[in-house]
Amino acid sequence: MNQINPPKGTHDIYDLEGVANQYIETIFSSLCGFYGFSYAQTPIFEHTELFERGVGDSSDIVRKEMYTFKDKGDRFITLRPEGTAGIMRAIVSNKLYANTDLPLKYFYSGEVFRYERPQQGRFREFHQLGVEEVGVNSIYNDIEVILLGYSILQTLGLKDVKLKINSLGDKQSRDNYRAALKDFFADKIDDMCEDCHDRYNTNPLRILDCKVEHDQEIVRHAPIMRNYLTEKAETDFVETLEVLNAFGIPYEVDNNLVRGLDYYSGVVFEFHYTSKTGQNYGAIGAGGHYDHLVEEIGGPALEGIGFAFGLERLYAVMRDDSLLEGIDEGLDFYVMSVGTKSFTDAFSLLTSLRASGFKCESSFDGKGFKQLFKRANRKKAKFAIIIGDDEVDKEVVTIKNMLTEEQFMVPYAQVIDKADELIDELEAHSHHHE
């Protein structure tokens, strides 16, 4: 039989990455909860039109990277390339704006799909963690979302996070700026890449995002957005920066930051991270304010702000910076039964321990103590509970502390109480040392 390999650009998640992803998602969701966001889940596929309208025709995602196909009913279906459009569609489909106080605050996590050349740390199927706050009307909503993203990274142990921030202003600001860019690039566009030709006509802001070196050189001299902001947009931006200063959040205003999606307006931002070894990982999360997104897909005129992190990117950064050590806490107890007579009692004890909330494992393949102790160590068990034929006769177990190697006998009837006591002691001890 020929072996079946995973499709290009996909990967399996297990062992450390599996544990790490659960850990990252737990911290992400609990912090979102502190900030008053609730969980929402939307379908992995939607009508193609949603992304054309929501993400925007001129973005690279829609032009080049979507997994689009016709289903059996001849409908154009697309696997979601990002999370925001689906959340907006859910808000409109379910009229969520009509029966609750604004702003609506949702967080999500799940797979997204982009058909691009897989490169280091980028996959065709990857995972995003994101938030959306919709129906906002104050810069404090923007700041709340930026602070949430920053706190999540800090809590995960990423200390050297820098916020890159820019403002794309309101519609008037962007119209002024587009005109200025068209003027600037008019006599240069012929020497630029084909994508830039398209962008020149559909959305000249996209040119600032060009990755071609020759074009970047030209872009370096282009006019900057900041000089074209309307008075209100400029005031909002300055106020936002002042509040970030007050909270001691390090940021850098980046005039070329436009983000790869067409729907942004107002403040846009990226979280950049440099590892302990000095490696710059670039953007590990990004987001921004949008003013017409809900309207674009048939809802009322509501503004919003959101961000997303790439889970694979976060995992890689945390792994490389040794921030994952100790997140796999291992087992509380490894129950060792030696001799077939003891299997029944061992299994019954194992089940009681689990029902009392302890992480336990056992083995029923009749291996000797030496092998079982090796397994208990590999599983990072805190204690071993030993039941042999002798113990069964006396209805006692031997409990051994895997770290200190001290051991003591405990009658069957007292094992659960003793287990509680031992784990409590360990936890008190570890908090004492932190």
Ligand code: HAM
Given for the second form:
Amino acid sequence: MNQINPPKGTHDIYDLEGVANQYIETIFSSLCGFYGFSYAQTPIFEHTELFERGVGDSSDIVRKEMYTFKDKGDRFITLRPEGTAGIMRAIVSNKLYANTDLPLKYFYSGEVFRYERPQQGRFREFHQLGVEEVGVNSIYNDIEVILLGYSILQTLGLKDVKLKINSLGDKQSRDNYRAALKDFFADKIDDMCEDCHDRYNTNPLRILDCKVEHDQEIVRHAPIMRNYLTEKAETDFVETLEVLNAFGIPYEVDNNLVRGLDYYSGVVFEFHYTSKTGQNYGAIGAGGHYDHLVEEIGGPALEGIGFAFGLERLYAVMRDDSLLEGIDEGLDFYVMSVGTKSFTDAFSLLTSLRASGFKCESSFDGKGFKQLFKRANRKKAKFAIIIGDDEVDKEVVTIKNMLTEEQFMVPYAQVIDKADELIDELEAHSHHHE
Ligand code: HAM
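Can I get the form predicted in complex with the named molecule as well, since the one above is the form predicted alone?
In what comes next, the whole complex appears, and the chain from above leads the way.
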């Protein structure tokens, strides 16, 4: 029969990528915990209107990239194209702002969907790890969130992260800037792409994001946001940068960074990273401050700040820079039974070892030692425990250190104690070398 291919832009995750994703999620959630964030989950699909209002009508996401369909009850449903809008909706639906101290701090992870042209580091189904801090009123909340993102990347071993940062100011600043952009592009827009015509009318800020080369040339000479910030917005931005300096967080102000989602105001940022292979996967994470998003979806006037990492991109740069070696810790013991007489005893040993907290495995297909040692090596077992027919008769096992090849016999009754001792010894040894 014909094989069925995966849909374009999707991918299966297994082996190293599977282990890596769990590792990345563990580091991510543990650091979020340290910063006082708690875990939240929202539906993978929402009413289409949520994203139209939240992410915004003028964004590429809403205009072109959403997986939207009518369900059997004739409702317009959309597979989430990002995580922020859903968290805001949950905050409003459950009135979370009413019975908890502000700011609310949530982290989340899961799949998101965008109908984009697939390429290196760009999928139609991908995974985001994100945080949102809502009900904020100090630049220190912004800084806390940026610092969290930065520390997660440092902890994952991505040392040379480039933090690009800009400010989109408050509404007044953006109104001023939009007017200036309209002036600037008025006599140029006829020469620009079809999308830019639309953007000129709906949201001229989006023109700055245009990927068409000819248009980028024109954009290069456009006025910059920074010069249209109100005094308050400029002061906040300068203060934010000063605190980042004080904490030794390297950044680069990028005047053209406007971000593709409509909800941003104030500080916006992206984390970039070039792996040793020189491969560019785009931003590995991005976020910013939003003033009116909660109101936009029917809640009170609460400001927030957040970011999301792209899990596929984190994995790709870590793999390229060999940061994943050793994260698969492997088994403590590989139990080898040879000869059918030993299966029962081997299985019972395997069960006791697991109950005592050791990672172990065995196989029951009657293969010989040579094969079993190969398997144990592939599973990165620290020790092999061998039970052959001879051993069963004597009620002993042979334990072999897979690294040093040293081996010795241990009576059945003492195997668990010995296992404890061996693993403790190994751990003490590895700490000693750290
Ligand atoms: P975003 O920049 O659209 O922001 O996406 C965040 C991250 O998701 C990107 O930096 C990138 O790593 C990853 N990403 C985006 N598109 C793709 C794709 N097609 N394939 C693979 N990875 C991708 C947001 O979604 C905002 N919700 C972030 C945020 C949270 N802002 C405030 N709070």
